[in-house]
Structure formats: C-alpha cells, structure tokens
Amino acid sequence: MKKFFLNLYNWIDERVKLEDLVNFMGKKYVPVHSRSIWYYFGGVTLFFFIIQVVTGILLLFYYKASADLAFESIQFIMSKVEFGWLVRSIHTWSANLFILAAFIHMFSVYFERSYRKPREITWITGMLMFFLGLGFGFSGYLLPWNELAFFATKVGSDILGAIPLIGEELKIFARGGEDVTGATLSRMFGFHVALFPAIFTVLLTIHLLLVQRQGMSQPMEMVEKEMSEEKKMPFFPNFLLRDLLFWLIVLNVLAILAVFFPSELGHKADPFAPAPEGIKPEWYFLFMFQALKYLPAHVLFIEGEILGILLFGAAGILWLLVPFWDKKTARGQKNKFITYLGIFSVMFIIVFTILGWLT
C-alpha cells in the first residue's frame, strides 16, 4: 500500500511538480506567540463554509424552490431521505458557526491590527466576505418556507425599505416585487445558491492568495523587536497539521450539536394568517434589531429607525475602510482609540444580543 502510493505521489508530481509545492510550503513560516490561537480562526471559518457548500449541494438534489413545495421537500428531507434530517441539521448549525468564526477572525484581525500595510486589501475582501455571510444567513432563512421564517423576511426587507433615497427600491429588489410571495422565495434562492457564493469565491480566492503572499502577520511589539527564527514555525507540514487538528476538534463540536439539537422545521408560512409574537432574526442581527427597538420613534426631524439604520450603515463602512484611517500616535505606538473602539463594538453585540434573547 506504501508503494502505491508513492508511485502514485511520483506520477502526479512528474505532471504538476508537487515538489515545487511541498519546498514552497515549506519556506513558509508562522509567527509563534502567546496570541497565536487566533491565527486557527481564519481556517475554521474556511471549513465551515466547505462543509456549507458540501450540505447545501446534498439538500438541492431534493429541493424545490417554489412557495407551493419548499415547505413539503424540506419535510420530505428530513423524514424520507436517509440521513437527511442530519445533513440539514449539519446545515444550519454550520451556517451559525460560520458566522461566528467570522466573528473571532474579524475582531482578532481587528485587535492585532493586521489590516495595516501591505494587508489592506487583505482586509477588505475578508470584510466583504463577512457582509456576504450575512447576505447568506438571510436570504437562506427563507428557503424552508415556514412561518418563522416567512415573517422574519418581511421585517427584514421592511427595514431595508427605511433606507433613505434607495430603501424601497432595495426592497421590490429583494422581494421581487411588492411583497414576500414565492418570487420573494425564488429570489432568495438564487441569491444563496448562485450570486453570492460566486462573488464570495472570487474574495476568498483573492483573499487566500493575499494570505499566502503575504504571510501571517505579526503583533506589532514583535515586528519592532524583529522576531528571531526560533519563534516562529515552518508553514508544512507544523501549522497545517495544527489546524486540521482544529477543523477535527469543530467538526465533532458540529457533529454534537446537529445531532442532539437537530434543526426544527415548524409550521409552513401562511400569507394571510397573522404574524406570531416574538418574531425576531437570527442571533447574528439581534443586536441591531434590538438597537433599533430602543430608538425614540423621532429624532429631532428624522424618523428613529431611520436614523438607526444610517448609523449602521456608516459603522459598517468606517469598519470596512479602517486601515485607512488607523493612524499610529506621534510615538509610533498602537492608536488607543481603535482598542477602545473594538472593545465597545464587542461589548454592544454581546450585551443587546443578550437583551434581544431575553426580551
């Protein structure tokens, strides 16, 4: 079996030159320090997006995506396909962590600063693959077709519609017309399964290559102080093997909650029946949900959740271009107001994150 497969190795590498590969993977280091977990994160989210476009494309060969049998596949999936309830399960658990990983590698980037030159760019496309994760997480929600998710839509896309100048517009756009019918479903569709996952390849293909360009980057005290060979280490085969461990570590955590929490379908959407209490979005946009509820319903001449939505507009962008405005002080030291910036944004997704669960 040995021999196998290293004829095999030789056959391939007469071909492609693997060679060249390994002892390019091999050149490569990783900055070792007392923060270094952080690096795992980037990793982890990469697999549970894998792990995301290998379920969805399993649960496509018995979808259908119309208002008049979404419903019915997705119970079909879960009670007639072998293993089916799990691979949906597996599904929607993935999609949380994934964006939560997103999450920890967004704010670990953030807090180390590695978006300064070269890595802006770097930067910027894990961003807006961070924005396209959400873009996934609501335009899948609607895809089972059931009352949840139904409603929670039309909230959504009601506050897309308070964007001034352009709201209304981004609304018909989304729904596909003037309400959430089965055009609104089949939009959503396309958007999951086509749009957005070919936009986010082309990011994480440019992002990984940046990544690996680049190398990883280093906390600033070390890059001043120039780190020494013997605290780093090599790239292949040392960190590679410590991230799969990782991957295999989540994979079993994914593996426990999709089997003991399995994902729960409740009761096919109906148009015109009235909307259930404590309809809320998911976790990862309860904390501007919940922002915008505590806003006065007018704000000296603009309406409250108007306002709301400005202002996360802005912090969203402002968040997006912050390596072009992250200055060092007149020192040369770290700018306090970024970490004091981070720590407040972390602080406020936890906090009404909470308040949104509870209330």
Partner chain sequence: MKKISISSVILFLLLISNSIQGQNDKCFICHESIGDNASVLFKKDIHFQKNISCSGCHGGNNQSDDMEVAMNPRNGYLGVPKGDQISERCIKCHSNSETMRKYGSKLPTNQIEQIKNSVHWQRSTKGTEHIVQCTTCHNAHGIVSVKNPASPVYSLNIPKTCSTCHNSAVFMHSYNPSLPVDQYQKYITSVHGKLILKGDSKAADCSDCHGAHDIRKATDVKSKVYPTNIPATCSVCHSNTAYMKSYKIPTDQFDKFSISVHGKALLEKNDLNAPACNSCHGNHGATPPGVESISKVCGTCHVLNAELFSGSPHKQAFDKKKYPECETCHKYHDIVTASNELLGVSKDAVCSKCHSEKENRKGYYIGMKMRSLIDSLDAEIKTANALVNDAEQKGMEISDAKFKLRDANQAKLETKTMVHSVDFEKFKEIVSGKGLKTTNSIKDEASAAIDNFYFRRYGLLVSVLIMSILAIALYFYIKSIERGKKKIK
Second form
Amino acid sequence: MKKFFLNLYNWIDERVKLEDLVNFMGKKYVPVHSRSIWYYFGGVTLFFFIIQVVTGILLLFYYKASADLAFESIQFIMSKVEFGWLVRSIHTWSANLFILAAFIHMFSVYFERSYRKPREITWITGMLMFFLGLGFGFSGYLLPWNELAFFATKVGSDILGAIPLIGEELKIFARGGEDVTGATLSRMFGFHVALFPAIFTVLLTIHLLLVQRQGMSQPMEMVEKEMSEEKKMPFFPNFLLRDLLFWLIVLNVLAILAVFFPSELGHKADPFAPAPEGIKPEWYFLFMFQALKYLPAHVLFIEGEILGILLFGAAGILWLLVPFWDKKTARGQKNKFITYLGIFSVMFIIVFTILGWLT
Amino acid sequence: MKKISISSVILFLLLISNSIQGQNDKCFICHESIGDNASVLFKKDIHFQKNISCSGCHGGNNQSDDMEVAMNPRNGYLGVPKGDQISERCIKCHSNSETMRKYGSKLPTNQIEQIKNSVHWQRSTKGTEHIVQCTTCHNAHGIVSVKNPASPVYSLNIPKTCSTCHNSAVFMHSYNPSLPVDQYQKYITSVHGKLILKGDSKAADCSDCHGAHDIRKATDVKSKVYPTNIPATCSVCHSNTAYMKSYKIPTDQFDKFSISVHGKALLEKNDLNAPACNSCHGNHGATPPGVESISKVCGTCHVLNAELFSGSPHKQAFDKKKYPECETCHKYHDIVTASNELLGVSKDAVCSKCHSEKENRKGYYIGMKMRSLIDSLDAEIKTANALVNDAEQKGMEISDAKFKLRDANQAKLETKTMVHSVDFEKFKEIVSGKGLKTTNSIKDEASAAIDNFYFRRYGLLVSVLIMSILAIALYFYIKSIERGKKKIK
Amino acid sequence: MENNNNSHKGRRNFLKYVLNGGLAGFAISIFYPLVSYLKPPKQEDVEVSSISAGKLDEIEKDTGKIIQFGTKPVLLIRTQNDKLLAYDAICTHLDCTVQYKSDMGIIWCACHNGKYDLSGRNIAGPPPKPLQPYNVVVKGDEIIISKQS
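Can I have the other form now, the form predicted together with its partner chain, not the form predicted alone?
Below, the chain from earlier opens the complete complex, with every other chain and molecule after it.
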C-alpha cells in the first residue's frame, strides 16, 4: 500500500517536479506567539467555504429554481431525499458560520495590522471576498422561496433602492424587474451558484497564493527580531495538521448544530399575502438594518436612510482601503487610531446586532 | 291686498273649523245628503271621529256650501288624490309626531321610513307611482284602528288583504313572475291559518313574520324571513311562555335549536344551506311534520341516511310501533352531531331503548359489536394522529401520512352513515377495510419517521464520536511529530 | 532502554491504528450520507403545481376520474360534450372525496349527498362552498392539470 503511494508520488514527481513544492512548503514557517490562535481563522473560513461548495453542489442535484417549484423542491429534499435534511441544514449553518469566521478573521488581521505592506493585495482580495460572502448570504436566502425569505428580500432590495442616483436602477437590476417575483429568484440563483462563485474562486486563488508566497504576517513587535527556532513552526506538516484538527472540531460542532437545530422551511411565499410581523434580515445584516432604523427621517436636507446608506458605503470603502491611508503603520510606527477605530467598529456591530435581535 | 286678507280669513276659518263638530263640515253635510258611498264609510272612519274634514285629504274649503268655492282648485281642492298623492296626504300628518300628538294619537310616525325599505315601495309598472299606497291596505274612507276587527289590517283580516294581490297570478306576474301565488292556500292549512280562521287573533298572520310596513324580499339579509333571521322571528312568539300558555306547547324550541348542529351551522357559521324552522315545518303551511313523515322531511337533505334506514329492518319495526323515525334516536330541535355514545347498549346509547339481552337480542349484540368497532376506529385514528403530530413536532416531514388521515376520517364519517342500515357486515367492511387499513399505514409511516428521527440522533452520536477520536488521535500525532523533531535535533 | 523504546513503539503503533481507524470511520460518516443523498429517492420528482393526468383516450366521455395531485385528490371530468374540467375533489362540507355522477350530470359527494354542478357550484345538500377549479389543458394527447394561480 505504502509502496503504491510512493510509486504514484514518484510518477507524478517525475512529470511535474513536486520536489520544488515540497521543499517550498517545508521551508515555510508559521510564527508561534501568544496570538497564534488567530492564524487558524483564515483556514476555518476556507473550510466553511469548501463545505458550502460541496453541500451546494449536492443541493443542486435536486433544487429547482423557479417560483413554482423552488419551495416544493426544498420540501422534497427535506423529506424524500435521504440525508437531504442534513445537507440543507449543514449548508445553512455553515453559511452563517462562514460569515462569522470571516468576521473574526478580518478583525484579527485588522488588529494585527497584517494588511500593511506587502500584504495590501491579500487584504483587498479578502475584503472583496467578505463582501461577496454577504452577497452569497443575501442571494441564497431567497432560494427556498418561503414567506420569510420573500419579504426579507423585498425589504433588503428596497434599501438598495434608497441609494442616491443609481439606487432605483440597482434595485431593478437586483430584482430582475419592478418587484420581487420569479424573475428575482432566477436572478438570485444565477448570482448564488454561478457569478459569485466564479469571482470568489479567482479572488480566493490570489488570496491563497499570496499567503503561501508571502507567508504568515508576524506581529509588528516581532518583526525586528529574527524568528528563533522556538518561535516558529513548519507549515507542513505541523501547522497544516493543526489546521485539520481545528477543522475536525468545527465539523463536529456543525454536525451537532445541523441535527439539533435543522433548518426550517416555513410557508411558501405568497406575493399577495400581507407581510408577516417582525421581518428581519439575516443576523449579519442586522446591525446595518438596525442602525438605519435609528436615524431620524431627515438629517439637514438629506433623508436619514440615504445618509445612513452613504455612511455605511463610505465606511466600507474606508475599511477596504485601510492599507493605503494608514501611513503610520506603513512606516512601522504604532497607530493608536487604527486600534480605536477597530474597537469602535466591533462595539458598534455587536451593540446594534443585539439591539436588532431584541426588538 | 284685499285678496290676501280674504285668504287669511279663510285660513283662519279653516283652522277653527277643526274644533267645530263634524256636523259643521260642509263637505260632509252635502255629500251625506246625496248619500254617496264615501261619506257613508267615512262616518266610521277614525279620522271622522277625530274631526278631520274631507278637506284634510281632498283639500278645498269645507266651510262653504257653494261648490264653486268649496271645490275650487284655487282653494287647494285636489279632487280624488291619485298615485303617490294618496300617500303624501297621509304622510303629511302621520310622519309628524307633533300633529299626531295633537290628535291624541300614540301611533308611531316612522311608517314612511319603514315602507321606503320595503319591496312594495318599488315603482309600479306605470313608473309614475309606487306599487302600494297607504290606502291599498288601510282602505280609503273607512279607515279604522288596526285593533278594530273592521280594519283590513286587523290580524284576522290580514291574510285576506294580502292575498288580494298575492293570490292573483295575473297581478303578481307583472312584478315577480317566479313568486308563488299560493301562500294563502298554504297558509289556511297551517296551524297559524287554522287558528286565524277560528278567530284567534293571537295566531301569526302575514305581518307577524314579514313585517308590516318594512316588508323586504326574503333574499334581503335584513328581512325577517331571511334564513338566518327566521329562528329569531319565530321565537318572538314561540319562546314567549306567557303568550304561548293557552296553546299548551313547549317554548324551548329556539333554545334547543340554537345548540343543535343545524342551529350552529345557520346562526354561527352563517351557512345558508343549514335548515331554519321553515325547512322542516314549512313556511306558509307551517305545521310540525307528522310521525310518518319525519324521515321524509329529514331525508330531503340526509338522503343516504334516510335511504339506508328505509331499507333496514328498523323501518318496519318503527312503523309497527309508531315510533317517529329519525327523532327516536336523534331527538328534534336539539339535534346534535351524532357521537359514538349514541350507538350500542351502554347507558346513554339508543339501541338499548328497544334491545336488551332478553328482548330483541340480535340487535342488542349487533349494536354492541358496532359500537366496539367504531370505538376502535376512533382510538386508532387518535393514535395515528398522535403519532403524526409527534413526528411533526420532531421536525420530520410527514405530509403523506397527514394526507391519509383524511381518508381515515372519511371512513369514520361513512360508518356514521352506514350505521343506519344496521347491516353489520357492511359496517365492518368500512371500519376495517377502509378505516383501520388506513390508520395502520399512517401509523407505520409515522413510526418510521419517528424512528428516523432517533436514527439521526444516534447517527450523529456515532459520527461525533468518530470525529472526536480522530481529533484526539490527530492531536497526539502532532505532539509526537514535534517531539520527534526535537529529538532529531 | 529497549523496553522503554518498545513501549514507546507500541504506543506509537496504537496511535497509528487509532488514527487510521478514525480516518476510515470519518470517511464512512462522510460518504455514507453523501452516497445516500445522491441515490435517487423513491419518489422520483418534486411534487409540482401541474401534473399529467394521463392520455386523453384513457378517459371516456361522460366520466370522471380521481387524479392524485401532489397530496390532494383532483376530480377530472370529461363531459358529454367533450369538455375537460378539473376540480378539487375534497367536498367543502366534511372532507369526503367527491365523484362525477353521469346519470345526474353533477359532481356528487357520497357522504351526505352534497351536489355540485359542473361549474363546481354547490347546488344541493350540505356543502357550504363551491369546489376550487383547476386548469386543464391538452398537449398532444396528454392531459395536463395545473393549479389556478
């Protein structure tokens, strides 16, 4: 058995020179320090993404993206297909945990200022993937075509429509028409399973290649010192195995969540039915949704909602471009402002998410 | 100027003439002397007795015996009022409570308001006037109090009065060709009609059910005889103990009816197909159904039950003993949904009324067996239902089994029909062939779903265990690699 | 020393077994659900909002047929003058299944003699509401019944 694998390895090695790759991996080291734990969250996010791809492909085997059939096909998956309930539950749970892991990964990178030169591209691709992840969440939420999803999408795309100048066009583009209809479903399906994954794959490839190429970023205070033998660990196999260990634990948690809290289906969407009470977006949009609610109807001469959207848009762009305006860090100095801004953002998100949850 | 003063004098004279005895009424004196019919009748008229002159309706000057003056249109003389003019003359006083009070009348003054909602206030075929005027029912010159037996709208006279039009196919044809014209003929066969003919003015006449001035179409939801209003209309008299005392009949029909399956359907669910009082008793020919006709009356709706019953051995036995067919088991007025308890030989069951271990034994045993069968079906449906609910609560998709529950419930309904045949084999066929078979397959499916639920839990347990072991092993493996590395160094 | 080494080796072997066994178990617990999922389910397709009710020549004139539409029964009628009609076959009175009565030319419920005319209207007996109609179209010689939206 062992011999077979060895032969196989040699066979491939002969043709594609695997040796270089192994050497490269063997020489790659991961810094070891008190905050090493954060390094794993990138991997965990990746793991959730892989699960999403696998379960997503599985769901595609039975899912039918039309207003007539979407709900029924999910019902079919949940009841008639063996382990269909599990696949769908894992897909929804893993989607939520993906966003959560991405949040953690992003903030850990931010606080460590790992976005600084030379890792600006890694940061940008990561942020773009994060936005895309939110897009995945939004487009995927409608696909079961149930009451909750229908009205959440309606409300969500309405907010899109409030963006000045391009809002109305954007809303019609997202909805595939004036209103949320079967056309919106087809469109969201297209985004969810084709367009977004395609872009995501490109971004992910760049992101991972850069991580491999540049190695893990070291905390600022450690840069000066040369990595001692004790303070680093080889990426292969040590770090990779730890990664796998982490993934196993995550998978366990996922399985427990999927079995004990399976995804529900609710009632089929009825465009003519009155909206049910307490329509809320998914939790990761909740803080924005809630903050928009607290804004007064008019601030000076601008409508409160528009102002809010503009502010969030500006904040997003600012956040995305942090490696370029954070000059102090680039010079290797400590930038307290970055820390305060980060803490403020985290607090803002947590407080408003909780407020949104409670109301 | 002179003209005005003359007319004001006339007006003054007119006014004081009201207080002068009728004998001073020049219209009346003259007309009576020529012995015309109107004045003969008017002598008995309530308006005559209240000193209202002919001119009160016909206009003109009742103080002049010169016909040129008295009956001059310039003095407001109208001649014989035509069409709507008639009612307008009546309304002038009868809708004015002050005027009415002056004459010492306690009559209501809302007649015109009421009649405006009435079917009779539609335009007549001529289009220039309404179908009826006050005089159509109340007479023109011999108007007397409703309580006066001479009045055409005195209780005992009303049916005849209404039937002058409503009995005429020719007349009714011009307004509502599909409306029957046999109400009067039916009415005189009814208990009410018979009493009226005997001179009992307490019995219901047309106006007691249809209203007096505000007679609406039976299809008008505000009509007193709209299906959902009928029970209340009948109960005005029939629930009044004091009123019904002399007739020696019960007065609890309405109370019983309202708790019955029919009453609930009609009054609570507004189901117009549900029977009201008239559906069983007849409307114009209202009479309680006789003993032999009960099953026919019930059978107009409950066809299958009546048919099965007629073909059953019970039919002959009931006829022989003169038992009313449906009523013997289901009662009347307070007919409730037949429960299982009705069947069998237990205390509340109806079979034991005639069947016991000593008497009519065959029926005794069949009743007992049928009861145990239907009880077992009931129990099975309950268990199946509980299992389905359980599976559903556990989050399992079980819509197929739920669909089959319908079939089981249908079987239960069918047994309730089939029981009227008292044919044990047929009954058993439905219970076990249709009912129990379905409940069994529901139970199987639901149990399978519940089993599957536990399979998921155990499956999870196993795989979590495996993954945990793997994780622990991996942890030690990493440790051992790292230790190995250090050693090599 | 050797003893120590042996026990060490034994421990390592044991770890190896556990690791391999765990991997195998892990693979099973991943692939068993996966393969089961991909195995075609008993019922081949989703219940849909339209179904085929068979060939046109399978239903004679002046007859009715109960078609299973998802989890609901639907009554398909081919009338004397060759019109195709479909109604919800659940009586609006008490959940019994209705049928077409050719001798009376009506839709009839056996439980309590409820009657509906061929436009689905309740005309006699206890049913309080008319029957819900379905759309019927003929494609080629196949009858397609669909929900009215």
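Positions refer to the first chain, counted from 1. Note that the rigid core is defined as the largest set of C-alphas that superpose within 1.5 Å between two forms. The structure presented is a predicted model; accordingly, all values stated were derived computationally and were not measured.
- Relative to the superposed core, residue 12 undergoes a Cα shift of 2 Å or more between these two forms.
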